[in-house]
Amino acid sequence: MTEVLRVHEPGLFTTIQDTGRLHAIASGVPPGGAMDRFAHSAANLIVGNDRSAATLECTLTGPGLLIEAPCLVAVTGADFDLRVNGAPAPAWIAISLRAGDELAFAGRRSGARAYLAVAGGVLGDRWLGSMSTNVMAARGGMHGRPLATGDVIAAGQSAMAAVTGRGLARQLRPRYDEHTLHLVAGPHISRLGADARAALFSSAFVVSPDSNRMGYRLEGPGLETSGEELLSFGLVAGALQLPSSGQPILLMADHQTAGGYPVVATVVSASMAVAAQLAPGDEVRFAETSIETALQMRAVQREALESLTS
């Protein structure tokens, strides 16, 4: 373990995240983990980590960090105008830093969440097998809270020499600027009438300010459902719930494990990277997709990540 980063500006909401606690869902614990699993995995693979290692998830604004010891880092996901010692630095590529360097972000250009990986993996408190920060339970990561000024971040053993300069080509990255999310029909799609179903796939929705890592409230045309009240059932990230208000809720990484609102559709896994990069006020549309196409989209992303290990 080596202390590699010191926080002198924490950013709006910077937390330690890994791939979450999927094994704990049956016990009622939200899965958590990185919102944009593709960007998180890519950052780790670029610096030679296992994709499950913890990274820093930076929301809307990035932190300012002082480098305490030589390290290799990569920043992926949203474009927050990465700077090293005040000069522009490339994202999606491994960067060697020396003790005394400063890493910062000049401001948000696009996207909502950037991921910073350090060779050896960011280290934090482990809770239920994961270092992911759960702020509601105040567990995991940096003592269950976002980063604060003065925090020191440690990393495991580095593999710097093996991966310096590795990066992911632009054409292999998600198209974060295309705010159309692909959906497969959910278990309660039949509760939507013809007009409501047409509106779901032809209308624009706006991400409400009342949105967070648990889920996005979407503002748009009211979508009416029919049918009797449902018993609670298990939920997954990407589920599109439809409460009685008719305004959809898109479940994200910290979603509740069970609920009783109808799930009329589910965002396919390959579109969840784009969903994770939506910010309040962003407009989003939905496209109905077959399961076969969804699997093909996922395979393309898997191959892109595998290119970083070949």
Second form
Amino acid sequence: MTEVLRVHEPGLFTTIQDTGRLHAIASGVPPGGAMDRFAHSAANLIVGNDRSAATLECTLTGPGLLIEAPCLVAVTGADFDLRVNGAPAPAWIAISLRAGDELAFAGRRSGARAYLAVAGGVLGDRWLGSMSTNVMAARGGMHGRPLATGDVIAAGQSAMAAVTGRGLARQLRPRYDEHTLHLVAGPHISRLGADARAALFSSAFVVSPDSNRMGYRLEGPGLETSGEELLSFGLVAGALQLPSSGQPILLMADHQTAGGYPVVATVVSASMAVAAQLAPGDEVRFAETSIETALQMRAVQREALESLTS
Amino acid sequence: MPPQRSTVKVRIHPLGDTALLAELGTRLDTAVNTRSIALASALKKRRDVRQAVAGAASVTVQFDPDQVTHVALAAAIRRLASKRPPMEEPGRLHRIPVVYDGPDLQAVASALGLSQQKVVEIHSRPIYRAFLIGFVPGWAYLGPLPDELVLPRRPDPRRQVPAGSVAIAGHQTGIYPLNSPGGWHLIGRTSVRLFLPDSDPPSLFRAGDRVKFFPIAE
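Mind giving me the form predicted together with the partner chain, seeing as the form predicted alone was just shown?
Now the complete complex, all chains and molecules, led by this one.
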């Protein structure tokens, strides 16, 4: 274990995240984990980590970090004006830093969440099998809270020799600028009338300011549902819930584990990377797709990530 | 008695490309819930299943689409669901002391045309079943609540319900594990902790457990 980073500026909401604690949903604990699993995995693979290693998830306003010990890092996900000692630095590629260097996330150009991986993996408190930060329970990651000025981040021992310059070409990354999420019709789609169903797939929705790692509230045309109250059932990230207000909620990584609102559709796994990069105020549209197409999209992402391990 | 193949109708819906919802019923029913819990634990043993969680009358299954197709998994779920569930062992019994002085007790009593004393008596009489753990860490949907106490949710949910509040809504009762917003009627409070963050599992109640409330003065 080596202390590699000191937090100079914490950013708006920077948390330690790995691939979460899916087994804990049986106790009502949100699964957690990186919102954009593609970017999280890519950052890890670029620096030679296992894709389940923890990274820093930097939200909307990124942190300023002082380097305490030589390390290999990679930043992926949202497009920030990344700077090392004030000079522009590239993302989606391994960069070697020396003690005393300063890594800054200056302005954000697009996207919502950037991932910083450090060779050896970021270390945090482990809770229920995962280092992911759960703010509600105040457990995991940096003592269950976002980073604060003065925090010191440690990394594990890097298993692989440092390969500076390994990166992921732009054409292999998700199309983050295309804000269309692909949906598979859900268990309660028949509760939407024909007009509401048409509105779901033809309208633009805006991500409300009241959106976070639990879920996004989407503002758009009211989508009325009919039918009696449902018995509570287990939920998944990507589910598009429709409360009686008619304004859909897209469930994200820290979602409630069960609920009784109709789920009219589910965002496919390959689109969740794009969903994770939506910021409040962004417009989003939905396209209905088949499971077969969803699996093809998933395979494209898997191959892109596998190109980093070959 | 010869083993029987039951005629459970299972409706299976995709939840995207990596999950399925298997619905075993549409009513709050102990037998259906028992089957749901048994099906979830059978599915959890499969290598291609990443997680299976029982709902009140359903199972939500997350799977690895590189190992199994949703069609093959749906067929496996139907096979498993048609098997007679193993005899359920009675869930662990929890006795929960409650101070019945909730802010809604008076309103609940008058809405139901009962005395407060009677509401307490009826609420603390049954042994409830934990149908489902979820919503927030440690929350259990307990039921069925006796018909005499059935009320719709409050029209205006509270922004903050204190942890430990004992509440009712519809045919269910429950205890808020954390300070959180909530729309149920608060009839009492308990000092028993339901969310145990430093235990694994971190929830006092598990699906299928039994819960008995008893009134205490303070």
